[in-house]
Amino acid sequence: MSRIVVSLRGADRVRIGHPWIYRSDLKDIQAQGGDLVAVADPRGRVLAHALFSQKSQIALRIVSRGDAPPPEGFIGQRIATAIAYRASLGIDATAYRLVHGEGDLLPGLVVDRYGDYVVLQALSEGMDRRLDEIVTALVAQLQPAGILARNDPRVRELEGLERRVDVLHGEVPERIQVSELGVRYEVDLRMGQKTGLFLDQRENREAATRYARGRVLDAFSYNGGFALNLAARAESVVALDVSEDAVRHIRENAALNGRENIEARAVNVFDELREIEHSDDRFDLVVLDPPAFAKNRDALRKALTGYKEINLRALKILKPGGVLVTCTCSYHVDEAMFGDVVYRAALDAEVPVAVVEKRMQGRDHPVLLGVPETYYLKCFIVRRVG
């Protein structure tokens, strides 16, 4: 078997349970990109086995610990375990995550189900080399009508991999329809965000609906996931997004579900929040679900400023007793940082707030303890007390 010796620091990362070893901690490489390798410490003791990425800064992704290699066919076995876990959750949706990378001990692999279709992403060199094995396992276990590889994320370039979209099995239509929490969506699997939809907010949308009443504002709405759910209980919903295409999808999905109380606007959300603040318009519930402001650690300070700005404006346009559902999907912004942002926004807005719930990504997107990178989505539901 191929073999790589790592530094003492790299060996320590294996021992504390983190699945990544960085290129700077590799000392002796006897492997090719995509190989399954034995990972040894400076004394030659095999600590783990990993998939090797030749060009990425994340050079090793651990798939098993100890000196014994993982069993033959371990990828198919772990896919089966991940699918069985999702089946046990009783998810009220036809679209959900089946495999969540490190959270399912399959680092670099994402698999989502959309009704009769499966969309996958191989985000590491090791998983890309094993696409045939992955597809064979998915076909055997799910019998999908089609499997689409959305291998177009920018992160693949860091692995030295081509960005492309391919049908790997069967046929995949341009658009399909799925349901989530009783809401129907038209989905473009080839061009939609992530693998088609943002599937990780399902349980937060369900939680937000419990507080819906009166007038609701859904900022950074994308395809209207929060808006469509909240409209079932609210008097009216205003959905904001900078993308004209996203707003068109909100309107189409609203019509599909008979939600006539949704007004969708294509605007700069930062500017619109300020405009609303200066008007007399106020809301009973506000949702903030922006894109990741901190794509990397260097962007963290600017991101925190942006999060504080939108939370400050949201609290100012919230009626007394109203509820703010505020989210960040930047894993560089941890829960404590985000809580501090909301607190400082409340101080500047001069409104007292109480935390009603602290939430995270859905259960089909598991967080691996000791691996903060897998805990990326934080959601606070707070109430304006006065």
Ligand code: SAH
Second form
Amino acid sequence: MSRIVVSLRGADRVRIGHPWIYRSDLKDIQAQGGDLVAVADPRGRVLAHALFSQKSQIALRIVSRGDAPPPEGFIGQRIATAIAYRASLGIDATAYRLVHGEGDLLPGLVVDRYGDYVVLQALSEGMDRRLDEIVTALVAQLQPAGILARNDPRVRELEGLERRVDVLHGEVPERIQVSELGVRYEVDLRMGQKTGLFLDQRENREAATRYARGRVLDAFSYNGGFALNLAARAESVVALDVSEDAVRHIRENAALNGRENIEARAVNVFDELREIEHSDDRFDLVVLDPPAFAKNRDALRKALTGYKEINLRALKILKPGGVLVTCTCSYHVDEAMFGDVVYRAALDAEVPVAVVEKRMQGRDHPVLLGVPETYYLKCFIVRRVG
Ligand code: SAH
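Complement to the form predicted alone: the form predicted together with the named molecule:
Expanding to the full complex; the earlier chain stays at the top.
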């Protein structure tokens, strides 16, 4: 079997339970890209087995600990375990995540279900090499009408992999319909962001809806996920997104669900929040669900300034007693940092704010303890007290 010797620091990473070992910690490489390799410490003791990426800074992704290799067919077995876990959750949706990479001990693999279709992403060289095995397992376990590989995220380039979108099984139509929490959505699996929808926000949409009333603002709405849920209980909803395409989808989804109280605007949220602040339009509930401002550690300080800016503006346009649902999906921004951002925004807005709920990504996107990279989405629900 292929074998890689790692440094003492690399060996320590294995001991603390982290699934990644960086290129700089590799000492001796007897392996090809994509191989399942035995990972040995400097004295030659095998600590774990991992999938090897030749080009990536994340050179090893551990799939099992100890000196025994993982059993033959472990990928199919872990997919089955991940699917059974989702089935146990009683998810009120036809679209949700089936496999969440490291959180399901399948590093570098994402699998989402969209009704009768499956969308997957192989984000490491090891998983890319095993696509046939993965597709065979998914077909046997789910009998989907089609499997689409959305292998177009930029991170594939870091693995030396092509960015491409392919149908790997059956047929996948241009557009399909799914439902979540009783709301119907048109989804374009090939062109939509991520694998089509932001499935990680389902439970936060449900939570936010419990506070909905009066006038609501959904900022960074994409195709209207929060807006469509909140509209059931609010008098009127304003949904904002900078993308014309997203705004067209919000309008289509509003029509599909017979919601006439949603007004969608194609605007930059930073500018629009300032405009609203200068008008006398005030809201009972505001949602902030921006894209990841901090894509890496260097961008962190600028990102925190951006998060603070929108939270400050949102608090200013909230009525007393109103609720702010505020999110960050940058894993570089941890819970404490995000709490600090909201606190400083409240200080500058000169309003007293109470935290009502601290939430995270949905249960179908499990967070592996000790692996902060798997805990990316934080969602605080706060209330302007006075
Ligand atoms: N809330 C959505 C997901 C939002 S994803 C849901 O629940 O599904 C972030 C969205 O923010 C994207 O659709 C993107 O087009 C939009 N966006 C990014 N920068 C923006 C800006 N400055 N102003 C308005 N929208 C922006």
